[in-house]
Each structure stands twice: as structure tokens, then as C-alpha cells.
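This document starts with one chain, in the form predicted on its own, laid out as C-alpha cells.
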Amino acid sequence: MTKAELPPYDVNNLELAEVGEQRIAWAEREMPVLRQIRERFSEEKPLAGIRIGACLHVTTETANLILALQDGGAEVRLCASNPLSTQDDVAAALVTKHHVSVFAKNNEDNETYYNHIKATVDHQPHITMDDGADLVATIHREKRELLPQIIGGTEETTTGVIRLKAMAAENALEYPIAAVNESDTKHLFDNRYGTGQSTLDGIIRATNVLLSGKTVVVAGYGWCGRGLATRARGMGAKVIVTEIDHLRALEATMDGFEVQTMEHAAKTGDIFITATGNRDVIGPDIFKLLKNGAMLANSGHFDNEIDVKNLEETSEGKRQIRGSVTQYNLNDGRKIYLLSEGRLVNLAAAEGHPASVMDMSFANQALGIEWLLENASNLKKIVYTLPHEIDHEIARMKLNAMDISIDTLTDIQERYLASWEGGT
């Protein structure tokens, strides 16, 4: 295929495309449950004729959601979630070898990654896929024309559904979303286990430091901080949580975490790991407290968890350390190391989750669009839940993949479930 050959496309070097056509092959091999959902769709044909625009982090998993809808029968253009997340030889991959319109490019400034979700919004989308929900503001805000041929979306991240769910409460949202976030599939193991895993191996390949005997903070205790406080105390980390939420800080307690106050907390931790999906979570008042050699991190999807722009102003120095290290120079002589800029350490530093759990990540955003095209002329302009049905599907499949068995009920033991008659 000639470069004149190829759809519109700006990634950073489409000779990385073999490199890259291999690493999606790979994780394939994890993704067995997308695998049937892309068998069943080269079928089936569901999205025929459908154009999305989709805003995911572009790596070797989301290359194989993007080929799944494509074998379904959309035309897909993608960008990037966030500027520091890309895989440049994936993005390659796609353009070239299966012909997919990618705008993304790691390292990528503030105004290209604008200019890349511009360029995926002129594709004209009939269903948009965010992960942090820029997509669908750029639309309400830039190009609000395009609305009325929107069928819907998916969003895949809590600070998304965040979002969105504050622009339905104001009216503000113009069409249906479905939230995988909220899928038990989803949460349930991408947040804990994808984000718990990803997240250390992040900070680890950025800093090669030896968390055992170390004290980590994790501020939040969604589903993201319970899978991250839990595997650093597998690797021998004392753990601290913050929280503003009794229930979770009392579910941290009951699970043997230390419940602190970020103020608290700041004077004694080695390693702080933000997963909240508010902003200023560490600030100017933290960083004062804070020892000397502190590490800060980020798991939210948005750089704005760590206030990096006071650490900025209030530093008289900064110097990159190793790739994704910024040592801070305080004008006290501390210094405060921040990984990867603030941003989604897992991601920027890492690889992001493996695949075996974006496999049903990405089966819940596939199974998402199917079901807003179904559903399209029932659907109110909020926020949802995908069905419950293609919860338990998803699980079925995954762990038929796994060769796991589970137990059914009988005849008897579903009468009894039924009836409200039996008793002591």
C-alpha cells in the first residue's frame, strides 16, 4: 500500500508498523472473549454502514477493539486519550496495515492532541467511544451540528462517567451514553486488577525502586485504589489510604489498611498514588509537608489529581532524572520526584493493563455499541448501565476461555428461589 493509498492519518513513524503488527498479535493471544466477539461480527455485519469516532489510549489492546469493530462493518477513525499513552508502533500498525484512520502520537503537545480529536470528530461519527470523555465535550462545545446524526457513545473510565453523568444532570447531554465503566466486567477487574497491576508496574519501570519496607499512600479507595493498596502490600509495602467517603475509609480499615488524612499521611509517605478522579488531590499545602525524596504518581485519568503547575512555580528547579522522573528542587533543599508529569503513570511509564483484562474491558465496549444501535430509539439522552444480561455473557465466555466450570441449579433449587413460602 502507497502512502497516497493510505486513509488520513498523523502518527509519529509508520515504519514502526511491523514491530507493532507483532505486539498486537500478542496480546490477541490474551483477548479470547473480544476474539469471538470479532468472529461473530465479521459475520454478522452489526455495524455496517456505522462511523465511530473513538478517543482510547491507542495501545495493542485497543488495536484489537478497533479490528473487531471494523470486521463488524464500522469505519473507524481513533485518537488519543492522553498525549503520554500512545504506542507509536501500534498507531503504525493500524494505518498500514489494516487501514485505519489513527491522529496520535506519543509525547504529543496539548494542542496536537486537540487537533487529533478535531480531525476524529470531522469523521462525522454516528457513535463516539471516550476514555475521559474529551471526545464528547469537544463535540458539545465545537461541533454541536454534528448532534443530531449521533446515535451514542460508550465511555470507559470513572472520571468519564463522572462527567457525563454531571452533564445529564444539567441537560447538558445531547445523546444516550452507555457506561462500561459501570459493567461489573469492567470495574469489577480492570480497575482492580488492571490498574493494581499496571499502575506499580509503572512506577517500578520508571523508578527501579524497591517497594517492599516502602510506605505507599493511595489516595482513594474505588476500585482502582483497593486493587493498588492491595498489591502494594503484596510486595511488602506498608499502605496508607486517604479517603473522603466514610464508608470506603471504613471498608479500608475493615480490609487491615491504615486510614490516614492526606495531611496525615504526607509527612510519612515514601510513594504517593493518586486514583480518585478529582483534582488537587496533592497541593500546594501537601507538598510543604511532604519529606525530602518523596515520589508522587498518578492513576486518575486526568494530570490534574497532582497540582503540578504550584509544584512548578513554587520549585527553583527542575531536572529530568531518568525517563519518566522530574526531580523538583524546593527552596528548602527538598526534593520531590514526580513521575511521568503528572499524568496516567501506568500508561505514560508502562504499558498499561494486560490484556487478559481488557479483553472484557473491550467485549463490554463491543457488546455497548451493538446494543445502542438495538436500542437507539427507546434511549433517553443519560447515562446507563449496559444490561446486566451482557455482564454475565461476557463472564460466561471469559471463563469458558479459562476452561472453568461452575455449578447450575436445579429444577427444585430454582422453585425455592422463586417461592417466598418456605421457611424455618
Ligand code: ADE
Second form
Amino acid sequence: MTKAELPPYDVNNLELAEVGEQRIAWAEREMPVLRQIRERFSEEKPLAGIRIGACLHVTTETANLILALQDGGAEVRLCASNPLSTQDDVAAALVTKHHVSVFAKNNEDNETYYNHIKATVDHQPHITMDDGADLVATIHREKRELLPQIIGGTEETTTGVIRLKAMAAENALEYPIAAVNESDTKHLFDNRYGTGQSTLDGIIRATNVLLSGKTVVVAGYGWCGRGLATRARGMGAKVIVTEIDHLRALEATMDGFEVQTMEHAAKTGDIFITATGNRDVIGPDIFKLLKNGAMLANSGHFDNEIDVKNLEETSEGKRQIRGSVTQYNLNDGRKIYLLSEGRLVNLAAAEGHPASVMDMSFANQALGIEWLLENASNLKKIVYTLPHEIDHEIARMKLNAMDISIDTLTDIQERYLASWEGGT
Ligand code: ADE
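Rather than the form predicted on its own that you just supplied, could I have the structure of the form predicted together with this ligand?
Whole complex next, starting from this chain.
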């Protein structure tokens, strides 16, 4: 492709395309469900004529999703959903090898991040795909004239779904959203096993720390926190969970974790990982209590779980000590290590969730878009969970690809389950 034939783009380095292409193919091996959807989309073209604006982490897995949508007939423009998560080689490969319009640069500043979202909005999408709801929020705030042509949108994350439900509750949401995160084949796997593994991967790549014998404090016992705590324990760490919800705290306790307040845990933790979806989880009061050498990492969508601004203001100095580690010198002589600037450590310091779980998340994205298009005329301006049939079909396809068979109910068992007369 000559430069003139390339789609509109803004990426860091087109010369990385060859490496990106190989890595996209490597991820594809672990995405059999998405592969089958892509094959069907290629034949049926259910997305013909549809412009999609996607604001997602630009990774090898996302590339495979975008290619499936493109094969389904869609014209996709992609921007990053986080300034630090873009894999520049993938962005280059999408532009040069697949003619996808990409606006994403690793390490882009805030202004560029939003300019890239605006470029995606300028594509005038019929469908939006979001990871954190920045694209939806930008359109609702700044480009309301586009709203009437938008058929619907999908949302990938817990954080984004919370934000969009808040919009819907205020009657501010102007088109229907399929909340991919709410599918069982998404959060039970991606949030638990994906975040669990990739967050520890990010911490290890950033620091090369041995988890065994360390005290790891996990803030939040949602699906991400559950996965994180379990995997950290599996690697030999002593795990403390902090929570604000009684039920979840009870569950963590019965799962065998120590539950403490953050104030209490602050004094003993070696590594802190936030996964709450809320702001100010670790702030000035906690910084005062941390042990010398404590490490802070965030795995929540936004970089506001750790109060980095306060850490900046109250430290005597800071130093980039390794690629993804900043050392903060506190005025009492303690040193605190912040990973990946408090942004999601699994994507900033590692490669995000492995392809095998993104396979199911992105199958939900692809089928979610198809569902939005098929049901457009009946949908309200609210946040929907995708139908159980889609969830079950994805689980069936995944098991099938893993060569795992399950039993089926006999007729008698079916009737038994549907009746109330049998008893003691
Ligand atoms: N979110 C978490 N991991 C991801 C990945 N590998 N690709 C895209 N989005 C992600």
C-alpha cells in the first residue's frame, strides 16, 4: 500500500507493522470463537454499510476483533481507550496491512488522547464501541448533532457500564447500549482470570519482584479483585483484601483471605493493587502509613484510584527508576514506588489479558453489535444485558473449541425440572 492509499491515521511508527502483524496472528491462534464469528461475518456481511467508532485498548486481541468486524462489512475507526495501552506495532499493522483507520499512539498526552477520540467521532459512527465510556461521553457532550444517526453502542468494562447506567438514570443517554461486561462469558472470565493474571504479569514485568512471601493488599473484591487475590495467593503471597461492601467482605473472608480496612492494611502491605472502580482508594491518609519500599499499582480502568496528584505534591522528589516504576521520596525519608503512573498496570506494563479470555469478551462485542442492529427498532435508550442465548452460545463454542463435551438432560430430567409435584 502506498502512503496515499492508506486510510486516515495517526500512529507512532508504521515501520513496526511487520512485527505487529505476526503478533496479531499469534493472538488469533487463541481466539477460536472470534474466528468462527469472523468466518460467518465474512459470508453473511451483517455489518455492511455500518460505520463503527471503536475506543478500545489497541492490542493484538483488539486487532482480531476489528478484523472480524471489517470482514462483516463494517468500516471501523479505532482510537485508544487509555494513553499507555496502545501497542504501536499493532496500530501500524492495522493501518498498513488491513486498511483500518487508527488514531492511537502509545504514551500520548491527554490532549492527543482526546484528539484521537474526536477523530473517531468525526468518522460519524452508526455504532460506538467503548471501553470506559469516553467515546459515548464525548459524543453526548460535544457532538450531539451526531446522536440521531447512532443506532447503539457496546461497553466493555464495569466502570463504563456504571457510568452509562448513571447517564440512563438521568435520562441523559441518547441511544441503547449493550453492556458486554454484564455477560457471564465476559466478567466471569475476563475480569477474574484475565485481570487476575495480567495484573500480576504487569507487576512482575515492571518490578521483577518475587510475590512469594510478600503481603499483597487487594482493594476491591469484585470479579477482578477475586481473580487477583486468588492468583496472588497461588504464587505464595499473603493476601489482604479491603472492601466497602459487607457481602463481598464476607465472601473474601470465607474464601480464606484476611479482610482489613485499608488504614490497617497500609501498615503491613508490600504491594497494593487497586481494583475497585472508585476514586481515592489510596490517598494522603494512607500514604502516611505505608512501609518504606511499598509498591502501588492500579488495575481499575481509570487512574484515580491512587491519588497520584497528592503523591506528587507531597513528595520531595521523584525518579523514574525502571521503565514502569517511579520512585517517590517522601519527606520523612520513606520511598514509595508507583507503577505505570497509577494507570492500569496490566495494559501499561504488560500486554493486557491473554487472547484466550479476550476471545469470549470480543465474541460478545461482535455478537452484541449484530444484536443491536437486528433489534434496533425495539430498543430503548437504556443499558441492556445481552440475551442469555448469546452468552450460552459463546460458552458452547468455547468449550467446543477446547474439545470439552458436557452431558445433556434426559426427557425425564427436563420434565422433572419443569414440574412442582415431586417432593419428599
Ligand atoms: N482489556 C484488558 N486486556 C485487553 C486486551 N488484551 N485487549 C483489549 N482490551 C483489553
